[in-house]
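One chain follows as structure tokens, the form predicted on its own.
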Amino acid sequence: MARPHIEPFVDRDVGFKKLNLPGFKKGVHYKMLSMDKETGACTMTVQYDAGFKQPPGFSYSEVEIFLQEGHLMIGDKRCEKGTYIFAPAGTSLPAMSTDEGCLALVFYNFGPPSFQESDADHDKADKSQKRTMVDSYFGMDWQVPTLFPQTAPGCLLKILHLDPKTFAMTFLYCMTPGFWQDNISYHDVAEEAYHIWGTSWMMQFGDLPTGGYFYRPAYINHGCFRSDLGILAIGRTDGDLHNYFHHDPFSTPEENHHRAAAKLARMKPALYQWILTNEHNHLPHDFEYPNDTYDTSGYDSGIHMHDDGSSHSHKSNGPHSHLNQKKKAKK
């Protein structure tokens, strides 16, 4: 998810646009929340008009859908608000329709929005994960986060999807009324979130109301936090979420990156030493996932990200190791 820092953004402040892409049927309108301009991967608020119909088909990108309002028929299943759908790249979904219309969040993770009419999967569909559909509001229980270090009491999670290789995840989270956390945090991964309901406050960025959204690259400071009346939100990360807590609101992303590297050196010195000497080693072979490829050409770690959200990368000519996560069914 190599996208610029967007925070805060409120989708209620902008209008819908018609989605006029090949393959998509009439009656789809969108608000772009964030986009990777190199791959086309994006997050959108999507309005399906009353009477919208779409035949069975698949996306060339991994896609996630979360219903906020209204209903959507997927095959013979009536999906109400709170329904979450995950479809791996190239995996066919049944016909979709809505009589009254519905509002959704739609995430295309590794490529631009696409739709290919088909009642069968693409022959190169991603088989490493399964298509899922879950009622997140009434079919799942809230959990105290097992992320470590933990957030302050009063923040609860429902994990909707967890990538078994990268631990990237999609989750509902809530802050209970009066929630308060008095430290600063950052992560090794990019994260994004959308407020389904309620307002929270963050020291650097102010209030984020219903319809509020952020896309935050790795190592960006955020916090302190609070919510007077509580919130319900959906969040996503592109990797394993670790909370680095500290009390320096003026540290830069580069300083935070160095601090995270120092933590790795303390906790996993053998791995850290191997990373330092990687230019003298062959590229790693993954015995657990032997078909995966590792390549960092063009990978931007975010270490040269500026406080205003802009970034640039200094690329090395030497070999490195990084999981290539661009899972797309080839056209």
The other form holds:
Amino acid sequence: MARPHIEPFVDRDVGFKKLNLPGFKKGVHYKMLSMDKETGACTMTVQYDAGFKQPPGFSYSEVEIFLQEGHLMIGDKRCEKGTYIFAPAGTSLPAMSTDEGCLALVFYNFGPPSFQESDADHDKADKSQKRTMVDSYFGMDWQVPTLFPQTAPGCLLKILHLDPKTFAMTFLYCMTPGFWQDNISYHDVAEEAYHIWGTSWMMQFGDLPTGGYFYRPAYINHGCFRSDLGILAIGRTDGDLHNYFHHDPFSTPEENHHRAAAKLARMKPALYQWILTNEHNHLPHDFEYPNDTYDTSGYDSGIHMHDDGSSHSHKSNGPHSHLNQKKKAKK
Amino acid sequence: MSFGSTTIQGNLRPKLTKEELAFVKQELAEQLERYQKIVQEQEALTPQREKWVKEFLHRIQTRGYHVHAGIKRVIPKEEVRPRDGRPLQVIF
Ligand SMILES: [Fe+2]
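Next block: the form predicted together with its partner chain, after the form predicted on its own:
First the chain shown before, then all remaining chains and molecules of the complex.
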């Protein structure tokens, strides 16, 4: 399991800490929201103090920055709140400064926070991705999601970044005042989100107010949903988002996982049967990305639940089958 | 899976420095404390949550369940899976 299930965590309840890592300039304070146990990749709320100045430089990790409050000068461009920046690993960003200070959400995707002063890119910088900067508040329109099945009316999206291979995405979302959705959802992917403004409610976790955050591994039930006054939030997934809706509040992540596999077997029987022959050397291969390799040595769902209700992380050791594990018929 | 693009294999400096290792160790220790606090808080919410679940099961059998977007369906009683003593764990 890369990151534990952190839900909910309200960053307004804790104070900022000074970021003391070498490379960073004075005036950077942070609140850690979640961290990957293996790589140190993390999501943080970051406060840049008034007068903060940083020369041009790069991070060894891919970085995403979302400006929540105040403004930030990036080179000679004045970035207002709502600005979203995607910087591939090793690409140099211009000098940054802020007179009045600002509040941001910063995602280091591959490792702990790092900054190396440099006006040139790292020689191994990721050139396959473009550095992007968008004004998400005034430069983009809200869209109705086009997933099937889809969230209830009143939940709108702005896609800030989409990974072309995995469909992992970073997005702004809102719920209109009076939003409600009476179903329970889970996904094949992890989800994380931060409330920029407003409170929403979920049947499992209660209210998530402004400054509220969650990191939720795949297959965990969430919903039903409600928001009385509406919300504005930023969210991410680590792969393609499909909404598995149902109405059993007591189903376990393991049952949800089985149900997702059953759905795949029903809807894509040829693919499902082919996957089952994996132990006969049918490793995934994509002629569009011939150099990609796929880790099939072990799968870590992040969760493993027992009949007594306790759970722990479960990592399989190489190919094995769950086919003969008869579930206790509970219905 | 992890967040971020899949076009490169991760951090350009894969071996963490001494300072980064100490930072990660400290943050992971604090994260474990945050996790344990969340587990306790969510445990304390159990009686309230049981009430919310009852209300949800009532609503989907009266007002309707969201199947897709604005399409709702009233769930007949026989389609509601019996609880049969199953626990309601929400943090994993
Ligand atoms: Fe979700």
